[in-house]
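Quick heads-up: it's one chain on its own, the form predicted on its own, in structure tokens.
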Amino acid sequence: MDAYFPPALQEHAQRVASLSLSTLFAQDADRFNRFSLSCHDLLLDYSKNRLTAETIPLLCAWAQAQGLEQARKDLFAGKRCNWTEQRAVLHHALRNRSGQPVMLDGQDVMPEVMQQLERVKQFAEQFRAGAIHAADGRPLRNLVNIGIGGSHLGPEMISQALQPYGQSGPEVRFVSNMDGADFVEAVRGLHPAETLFVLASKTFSTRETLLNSDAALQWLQRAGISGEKLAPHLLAVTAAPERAVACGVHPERILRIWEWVGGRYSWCSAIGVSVAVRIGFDHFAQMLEGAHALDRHFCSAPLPLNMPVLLALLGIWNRWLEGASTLAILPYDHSLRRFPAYLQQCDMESNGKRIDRDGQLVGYPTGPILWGEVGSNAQHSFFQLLHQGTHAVAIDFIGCANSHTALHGHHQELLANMLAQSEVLLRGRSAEEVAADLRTEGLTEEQIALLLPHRLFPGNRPSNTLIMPSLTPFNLGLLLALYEMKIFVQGVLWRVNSFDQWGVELGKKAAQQLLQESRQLQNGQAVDLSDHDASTQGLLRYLVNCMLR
């Protein structure tokens, strides 16, 4: 990866590589203030990274040379940043609260955006008021969102995260997996006559969503809801309205999204209708305000003071300097328990690429493997590896100073654990400290010598910490847009297209062929499986034999 960076940055990295984080803090009492930044209520502390006063200016100069500022202008100007599909990328228009136009091919997209947003508002308010009725006149009280990927992970995560704002709202559930158990669990305890299904699919051709939509229709029909009675129980969100109509959705029950909205960036479109029903449209609008505020910060702040730019550069820096090929997202707030899964898709589907904008193989690592768990559960799961393992892992801690629960003592202890973990990762525990502890426990020198290596903590392991006063809709909007724009910046600097996902498609096609062959084998037909490798042939035959027992 060295050839990817200019000589000045390479030389600086060689000097920094031998530095200790503890020493850097000892030498600079003002390090936290020097290496932290706020955007509205969101604080980023990046002082626990191996960097000096020279690092950020050098990284920003490199980013400028890579064309980041022009790429940022192109994104917000409606240029076709998704070059493999010749599409603009305008999810920022969905939360544009400025009143200013957003242009695409000479046309302002904002009138259509605002029209659909108004439809989301009307539907959400009417549903929450009990004014959306089934064919028999009773109000619909339950909503089940059927989608997958961005049509599922974003709305589900947000609905969980902001649950305190929707305590008086309708029952909202989510189903995505083509495993039938997911659908069965999602509708358990619901009355069909009081249930609405939101069919969320940009293309309305995604197999998982169609399969679960068919299950929903059958579930309603078994309850005697069929024919014209079905339409009141269906709402579609799609860029392919004609396909939704073919599936039985009434044209007036179709909310619009556009080709320039990537699925993993679509929570702020009509895909968020389930969220608006759950927490109320006013709270959904506050999320849009928060995301728009971050977008404005991203557009206007100088690179060294730009939060998504800094997060992106630090991610690349740790990938290079520390060898951190994975990023752990660790929210110390139970409401954000699905945030790692949401961000996993957003990041890995965006920048898990190996071909650059010139159609050439990249010669450097791109998007990291992203994973995580909510604290403090994570501490009793994989923190052993973080502290004493052989893998380098980049870490983002995320915390809220105040909790929505009444158990404030719990929350204080949770936050103390978050701070302690980031500090111990930084400082570690030396041989002298371990030996002193063991002596106080009354161990002999022989016992100490035996145990000491196992109780050493190397430390010097970098992390970022993001803190907000509380998890409000506005602050959640800030957080989501922060990571979205970070991903965009890294895609620009890695020279990959962050907005296509061809890697998702090939497996889907192969699955359809295997499905057909599986059914043929079950029916006793002769099937030529020579196109498949021996492992796939053997596994397919074994599975079919098990099904026939």
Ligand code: F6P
Contents of the next structure:
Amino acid sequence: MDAYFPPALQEHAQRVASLSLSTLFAQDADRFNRFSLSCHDLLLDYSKNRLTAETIPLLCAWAQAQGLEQARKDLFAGKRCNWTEQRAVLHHALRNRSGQPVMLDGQDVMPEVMQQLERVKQFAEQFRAGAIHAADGRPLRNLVNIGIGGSHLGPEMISQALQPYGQSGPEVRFVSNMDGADFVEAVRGLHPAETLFVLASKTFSTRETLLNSDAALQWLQRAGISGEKLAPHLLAVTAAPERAVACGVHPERILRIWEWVGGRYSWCSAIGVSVAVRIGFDHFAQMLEGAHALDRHFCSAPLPLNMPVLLALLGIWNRWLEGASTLAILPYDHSLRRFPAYLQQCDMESNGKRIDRDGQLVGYPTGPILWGEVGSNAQHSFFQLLHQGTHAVAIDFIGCANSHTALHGHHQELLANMLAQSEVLLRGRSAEEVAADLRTEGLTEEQIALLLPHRLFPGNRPSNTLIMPSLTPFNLGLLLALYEMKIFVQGVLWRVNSFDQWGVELGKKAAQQLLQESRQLQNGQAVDLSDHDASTQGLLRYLVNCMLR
Ligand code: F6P
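Next block: the form predicted together with the named molecule, after the form predicted on its own:
Whole complex next, starting from this chain.
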């Protein structure tokens, strides 16, 4: 890993490795101001990372030498940054509010983007007004989004996060899993005659989405909605309209996305139609404004004052200096409880790669394992490990100063907990402090000696804190684009393609073969399983036997 960084940065890292966060804070009363910055309403405090005034300039100089600024230009200029699939990466065009063109192969993509956005707007407004009808003239009141991965996680997370903005809106539910239980739960209590399904799939070939779409058609048919009567109940969002038509969707009921929209970056495309229905198009548009504002900041702010660049560099720094191979995302806001799951796909599917742009195996760790949970729940599950375990974990705390709810006392206490956790992780508790505590508790010196090592907190554990005044659509747009651009920067610096996902393909193919074999076994046919390892063979036979019992 060391060879990956220039000598000046390596020497610097060696010096910083011997410093403690407590000492750094003790030496500099201005540390918070020095190591925090704002982008619109988003504040990033990164002072609780082990770094000095020299660190960021050195990291930025390295990033510059790695060609970060040129890569950023290429992204916004429509170059084919997804080089293994020869695709441009233009999710920034979907929220481009500048009125300026975004060029792809000499053509401006913005007219098409704006046209689809207008269609999203019309559909969402009509649906919310009860003006989308079934064949019998009844208004459709419920919407079920069928999709998975990027066609699910973003829309579901956003609908939940901004739910207070759409309180009077229609019922919007989500189905993703191929486990039928997900579909059954999603339609529980809904009336087929009043329900519309959004079939959201960029490729329209994803097994889960096709299975669930089929279940939706059957559910409607069982209620007597078939033939021509089906069309009003379906809306597709896809880059493969011909496949949607083949599945029974009316050609006029298809919203378009394009191959240059990566699934995990697609919330701001027509994939967001369920969000627009849930919270209203104007709020959806405010999210786009927020994301665009972040894109502009990313394009124009100097690297040391550029929030996504800083977040990316800090991530790389913590992987290296602290050996933190995992990143915990800890939103202290119930509305953001699905944010870690959403970000998990965005980050891990993007940078979970090991081959660099020259086709070589990288010699350094790339994308971290991203995980997380909402605070304060997380404090009562895995925080023990964060404080006293043996793993180095990088942490992003995310908090909103004001809550969506009227229980302000709760929220203040929640935020106090967030601050307490990052402070305690930084400071720890020394042997002297612990011994003093135990003496006050009335323990004998013998008891203290026994208990002391267990009550020590090493501290010196780094974290970032992101704060926004409240979780508005604009601020959520800022937050999502912040992490998207952070991921882009890390991909550039790790020299991997953040925009393909070949790693998910092999398992899909293997599942198809196993499904066929499982059916054959179930039908009592002789099947040659010698292609599989003994474990897979044994498990398959065991499962089929159980099914036959
Ligand atoms: O299997 C991974 C993946 O291709 C993701 O990248 C994508 O978000 C998800 O499947 C769903 O794909 P689609 O929108 O084409 O159904």
